[in-house]
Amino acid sequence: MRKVRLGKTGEQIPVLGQGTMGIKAGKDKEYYEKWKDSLKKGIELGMTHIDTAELYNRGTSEKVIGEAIKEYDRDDIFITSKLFPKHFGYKSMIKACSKSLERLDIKYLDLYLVHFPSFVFSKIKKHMRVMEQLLNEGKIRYIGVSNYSIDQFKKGQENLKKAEIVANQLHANIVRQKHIHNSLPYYKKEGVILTAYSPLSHRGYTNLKGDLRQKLDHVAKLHNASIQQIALAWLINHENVIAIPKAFQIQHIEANAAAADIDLSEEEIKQFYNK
């Protein structure tokens, strides 16, 4: 699995990781075993970055991941989780991180994100101060954000004393290209990773029609790939972009991982631009 540097750190992170927003609560044992098997298959294929959040079905995702990674060396797995911004108080934010660690059954998070920005800039300042404290205490290794505008990102960075924000997780895919055109140039200049969530949308482009579908079909045929693989490859062929597709079925995990090997030409990338 191809890797890229995480921000300005020396950390190498796979261009494709595993999203887990789809793990549901209240299901039977077989359901969770299938999810764990899928996560393990992804790890074996090099997708060692696993993304979760306390928001995902009240920590269900974190619990399932914690069980799935027990048999692996902790240093070989990169875990991202997210702080839900309903935690406005200092103690509440500290407790939220501790609860995520408890559910995951690990001692530290590799990357901790503020899940959504507060539109009150003073709250962004408070979030960043707590994140930096968690970093200094060794509970997290790197600080990130999610769904932040460039202005909010700048405000967050301004309120960190020594640390740097290494990633912004944004909704980006071959259909939803706004952040690729408007945000990525800034993050490339600053050496920040853009993590694309929902890179295959929610339906995997199964109902996609029109000009984009025709282009995807054409390029997929050239590369002996599926349109989903081309859509993933299109994202991660951009500098400073990684993606976290979710997959419940083993065959989908395998297909996602194989997309990392697809090298699209500059012409092939640009033909999909819709700006």
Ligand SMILES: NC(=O)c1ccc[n+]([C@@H]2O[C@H](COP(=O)([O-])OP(=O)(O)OC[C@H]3O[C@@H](n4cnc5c(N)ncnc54)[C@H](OP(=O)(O)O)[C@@H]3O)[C@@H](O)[C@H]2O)c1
Second form
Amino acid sequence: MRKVRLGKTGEQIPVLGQGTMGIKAGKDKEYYEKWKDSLKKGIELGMTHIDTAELYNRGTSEKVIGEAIKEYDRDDIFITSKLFPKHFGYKSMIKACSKSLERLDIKYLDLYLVHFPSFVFSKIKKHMRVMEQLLNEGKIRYIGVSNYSIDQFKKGQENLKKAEIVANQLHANIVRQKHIHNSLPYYKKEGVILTAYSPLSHRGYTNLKGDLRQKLDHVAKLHNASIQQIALAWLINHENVIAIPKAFQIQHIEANAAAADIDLSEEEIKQFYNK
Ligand SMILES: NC(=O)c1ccc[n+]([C@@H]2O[C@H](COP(=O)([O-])OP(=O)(O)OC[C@H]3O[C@@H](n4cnc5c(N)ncnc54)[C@H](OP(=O)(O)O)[C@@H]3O)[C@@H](O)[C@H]2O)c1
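Shown: the form predicted on its own; wanted: the form predicted in complex with the ligand:
Complete assembly follows, chain above in first position.
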């Protein structure tokens, strides 16, 4: 699995990780065992970055991941979780991180993101203070944000004393290209990773039609790949972009891992631009 540098750190992160928003609550044992098998398959294929959040089915995703990673060396797995900004108080934010760690049954998060920006800049300041404290206490290794505009990102960075924000997790895929065109140039310049969430437009392009479908079919044929693999390859063939597809089915996990090896030409990448 190809890796890229995480921000300006010495850390290398796989270009494709695993999303886990779809892990449902209240299901039977068999369902969770199947999820754990899927996550482990992904890890074995190099997708060692696992993305979760306290928000995902009220901690269910974090719990299932915690069980799935038990048999691995902690250093070999990269866990991202997210602070949901429903916590307004300083103490309740610190507690939210502890709860995530408890559910995951780990001592530290590799990357902790503020899930959504606050629309009042002073809240961003407060979030960053909490993030830096968690970093200094060793509860998290790196600080990131999600769904932040460039202005909000700058405000966040200004409010950190020493640390740097290493990544912004944004909605980006071959259909929704706004952040690739408008935000990526800034993050590239700043050496920040853009993590593309919902890289398969949430539903996996099962009913995609029209011009995009035709282009994807054409390029997929040339690379002996599926359209979903081309859609993922398109994202991660952009410098500073990593992606976190969610896949429950083992054949999807295998296909996604293989997509990391697809090299698209400049021309192939550009033909999909919709701007
Ligand atoms: N920061 C945020 O605000 C935010 C928001 C949304 C999502 N996220 C993160 O991003 C992750 C991914 O986004 P998402 O869950 O919206 O969905 P997604 O990854 O865009 O798409 C998931 C769908 O694609 C299917 N799929 C996966 N690989 C495939 C393949 N190779 N071929 C065909 N179909 C394939 C999956 O099927 P199966 O599951 O049946 O295999 C599932 O139906 C989330 O799980 C979450 O971790 C973050």
